[in-house]
Every structure is written in structure tokens, then in C-alpha cells.
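There is one chain below, alone, in C-alpha cells, taken in the form predicted on its own.
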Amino acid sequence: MNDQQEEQRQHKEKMQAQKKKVDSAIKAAQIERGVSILLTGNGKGKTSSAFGMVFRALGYKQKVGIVQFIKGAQESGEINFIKDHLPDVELFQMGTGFTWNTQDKAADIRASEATWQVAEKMLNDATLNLVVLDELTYMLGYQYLDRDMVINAIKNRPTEQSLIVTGRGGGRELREAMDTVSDVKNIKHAYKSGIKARKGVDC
């Protein structure tokens, strides 16, 4: 056996072991229900990842509901596309912008509570296959919404409904309530180098 053949043999053996491990993990996952996903951390891409899953769900003709906390005052390519081309997607935006822009805590709390009523209605709607609560974590961090109320609604949503929550932080209780938690880390960001946000990439 020459060196190339030996390399191929070792590679095949390694891949067979890997396949066995993957097949075993797939076989062990037999629970059939909706999943809850938290996309958190200081890095860029949390909302973009959530919308990637929205388009994935739509590719299977699933019904989707989206609530955006904080955002809505600024233009967003994803939202423009949904409004222009996907009228069947249920979409609600708080529309007040970032709380450091409004600088009005009482008004932010009222807006948060009104927006939560829409979100809670979606979390009770068994016809929705996927619900996205974008930037919800800020409402918990600023204590604009009651944490226990939010987590109970998440836990008691319809069994087949999947949920994506985005935003920095959110607290230990929220992380523990979710099935999947991804921490998006900030290694480097163009904004820190003075590069303006780019339509189609950043917004």
C-alpha cells in the first residue's frame, strides 16, 4: 500500500467513525415538538439569523409571526421584503426605536406592554408554526416587562410552535427556559473602524 492509499484508508476510517457518531445522535433525538431558540451575545447577526429561519419556515409553507421590540423606527431590508412580498407573514413592530433615543422610560414601558400583548397573542396561536420575538431581551433587561410572565408564556405556548428570541442578555432564567442558546461573539466590527452601516448588509 502506497502513501496515498494509506491516507485514503485513514480518512475513510475516520469518516466512518464520524458518521456512526452522527447517526447515533440523530437516532437518539426522537422527541417531536417545536423548539425555542435564544440568539444572544454582543456580536452581529442575531436578527439576521432569526430571519434566515423565517425564510426557511416559509420555504415549507409554514405560518410565521414576527414581533420586533425596540426596532421599527429604522429601515430594515428584511422588513421591507416581508412588507412588499410576504403579506401573509404576521408582523408587528413596536416602532419606538432604541430606548436611548426615546429617553422616556414611562412611554417605553407603555409601548413594551402594548407590544407584548401582540406577542402573547401569537404565543397562544396554535396556527403559527414559528414566532420571532426580536430584541425581546432588552425588555427584560430594562425591566419593562415582567420576567416570569414572559417565561411562562414561552413555556406554555402550543407544543408544535417554534420560537426564536433575539437580543443581548436576557438573564439566566430565560436561557434555562430555551431549548437552544447561541452566543454570538463580537470579534471585530466594521463600525468600530468608522465604517458606516451598509444597506443590504447591516440594515
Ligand code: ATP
The other form holds:
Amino acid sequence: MNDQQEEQRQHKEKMQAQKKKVDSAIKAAQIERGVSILLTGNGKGKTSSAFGMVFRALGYKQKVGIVQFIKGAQESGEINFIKDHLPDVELFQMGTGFTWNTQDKAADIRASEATWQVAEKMLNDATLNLVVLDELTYMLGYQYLDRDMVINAIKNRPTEQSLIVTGRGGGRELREAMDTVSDVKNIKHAYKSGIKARKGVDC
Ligand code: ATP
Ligand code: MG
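Right, the form predicted on its own is done; let's see the coordinates for the form predicted together with the named molecule.
Every chain and every other molecule in the complex is listed next, the one we just looked at coming first.
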């Protein structure tokens, strides 16, 4: 056996061991139910990842509900697309913009409670395969919504329903309640070099 063949043999052996490990891990996961996913952290990619999963679900003709906390005042490409082309997606936007823009705490609390009513209804709707609660974490951070109430609704949602929550923070209890938690790390962001938000990329 020459060096090249020996290298090939070693590679194959390593890959076989790897496959065995992956296959047995996949086989060990046997529970069939919806998953709850928290996409958090300071890096860019939380909301856009959630919408990536929306398109995945739609690809299987699943029913999707989306609630956007905070947002709605600013335009975004994904929402334009849904409004123009996906009338079956249930969409609700709080529409008040960021708290540092509204500068009215009482109005923000009223808006977040009204938005939660819609979210709660979706979390009780077993016909929805996927629910996205975009930027929900800030409502917990600002204590606009009761943490236990939110976590209970998440835990008591229909078994088959998957849920994605996005936003920075949200607290330990929320992280513990979710099945999958991804922390999107900020290495750097174009905005810090003075590059303006781009349509189709940032909004
Ligand atoms: P995206 O919607 O692009 O997936 P995101 O949901 O992870 O971003 P948000 O905190 O919701 O992040 O911010 C939305 C907007 O802020 C986007 O335009 C995004 O590019 C920008 N942004 C995200 N991360 C950062 C950051 N670390 N510094 C500055 N701007 C950011
Ligand atoms: Mg976001």
C-alpha cells in the first residue's frame, strides 16, 4: 500500500467511525413532537433565520403564524413578501417601533399586551404547525409581559406545534424552557464601519 492508499484507508476508517456515531445519535432521538427554538445573542441573523424556517415549513404546505413584537413600523422585505404573496400566513405586527422611538411606556405596555393576545391565540391553535414570535424577548426584558405567563403558554402549546422566539436576552427561565437555543455571536457588523442597512439584507 502506498502513502496515498494508506491515507485513503485512514480517511475511510475515520469517516466510518464518524458515521456510526452520527447514525446512533440520530437513532437515539425518537420523540416526535414540535420543537421550541430560541434564537438569541448580539450577532446578526436571528430574525432572518426564523424566516428561513418559515419557508421550510411552507415548503411542506404547513400552516404558519407570525407575530412581530416591536417591529412593524419599519419596512422589511420578508414582511412585504408575505403580504404580497403568502395570504395564508397569519401575520400580526405590534407596529409601535422601538421603545426609544415611542418614548411612551404606558402605550408600549398596552401595545405589547394586545400583541400578546394574538400570540397566545396562535399558541393555542393546533392547526398551526409553526409559530414565530419575533423579538418577544424584549417584552420580557422590559417586563411589559409577565415571564411566567409567557413561559406557561409556550410549554402548554399543542404538542405538534413548533415555535421560534427571537431576540436578545429573555432570561434564564426562557432559555431553560426552550428545546433548542442558539446564541448568534457578533464578531463584527458592517454597521460599525458606517455601512448603511441594506434592503434585502438587513431589512
Ligand atoms: P436579521 O433580521 O438581519 O436576522 P437580527 O434579527 O439578528 O437580524 P435584530 O436585533 O433584530 O437582529 O436587528 C435587526 C437589524 O439590526 C438588522 O438590520 C441587522 O442587520 C441589524 N443588526 C443585527 N445585529 C447587529 C449588530 N450587532 N450591530 C448592529 N446592527 C445589527
Ligand atoms: Mg431580529
